[in-house]
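Presented as structure tokens, the chain that follows is alone, the form predicted alone.
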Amino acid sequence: MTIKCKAKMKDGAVEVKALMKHAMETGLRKDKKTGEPIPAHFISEIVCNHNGSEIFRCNMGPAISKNPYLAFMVSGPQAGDSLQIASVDNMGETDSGETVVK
């Protein structure tokens, strides 16, 4: 997995986009060679911390797609502060990105 993230000051709040690379399985799908079933392999959850403390929370399913985007809106960061965001899978896998605020 791989996140790549940016912040962005617009109207007094904070604009987040991040990029996360993930296969992003469900589980019902089928290997085209021995028809096996693919395990699922998701993302279940995401965390945006500020010096520390939780901004923002998102659980997620298998139904979201390959490398998925997500963005949200958030006050309370200034321009120049940084912003890290994390992500764990439904196998204990982890990654994380930071930015800074712009």
Second form
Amino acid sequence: MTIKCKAKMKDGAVEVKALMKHAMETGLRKDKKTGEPIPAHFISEIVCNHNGSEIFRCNMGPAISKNPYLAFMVSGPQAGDSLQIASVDNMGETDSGETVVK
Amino acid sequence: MNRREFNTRLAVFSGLGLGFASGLVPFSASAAAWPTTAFDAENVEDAMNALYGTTSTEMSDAISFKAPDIAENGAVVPVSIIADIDNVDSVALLVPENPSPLAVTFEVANPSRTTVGTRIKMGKTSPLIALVRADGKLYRADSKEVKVTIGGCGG
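Now that you have shown the form predicted alone, what about the form predicted in complex with its partner chain?
To see the whole picture, the full complex is given below, headed by that same chain.
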């Protein structure tokens, strides 16, 4: 549970902001000492669920900055509802976060 | 512990385990559909084809960008896309000058205005391309150039 997220009602829709901790290695960088390429390691998918149904999905490539930040507007959830955000990276590591709509 | 008791406990434990796992990882079966070919594509047309199966798009004024004119550090470039189009179901952001142009795709279900934002890496100075699919039609908008003084793709 290390995804930080916030959700707020704005003009009838919900604005969700999420911040994840991840190195987001592109696979293009080389280790400065050994010259070996550093393998790609990045968050590939993020899903936001509301009442058990998916309301937002994001497929990321390695071109997303380190410690990814994501902001999006969704309609549907109301103030007081809880939203779950989950991520998985290209090595299968998962993370999640939860917030209540303000 | 006799055999029956053991079996009951086993059932309880595995039941708990399943519930726990599905709670932590709410990914559906479609999670396996990460579009590898689209993200590996080395030019914009290939990425578009792999993602939406077409390269024919309609330029749209209803899509706008929020991006800096000059990004001092290419490793962190904040970008937002705002699409004033009805029934948007998918948004993609591409950076034509990056080694792999496709940066990110969003799947949203918004009846009206769609706003998405994130921070991307840019290897060198490049415009940005937003693709927005709504009602089966693909709309495109190109941003003005974002100048990058230090590239953010390593190498």
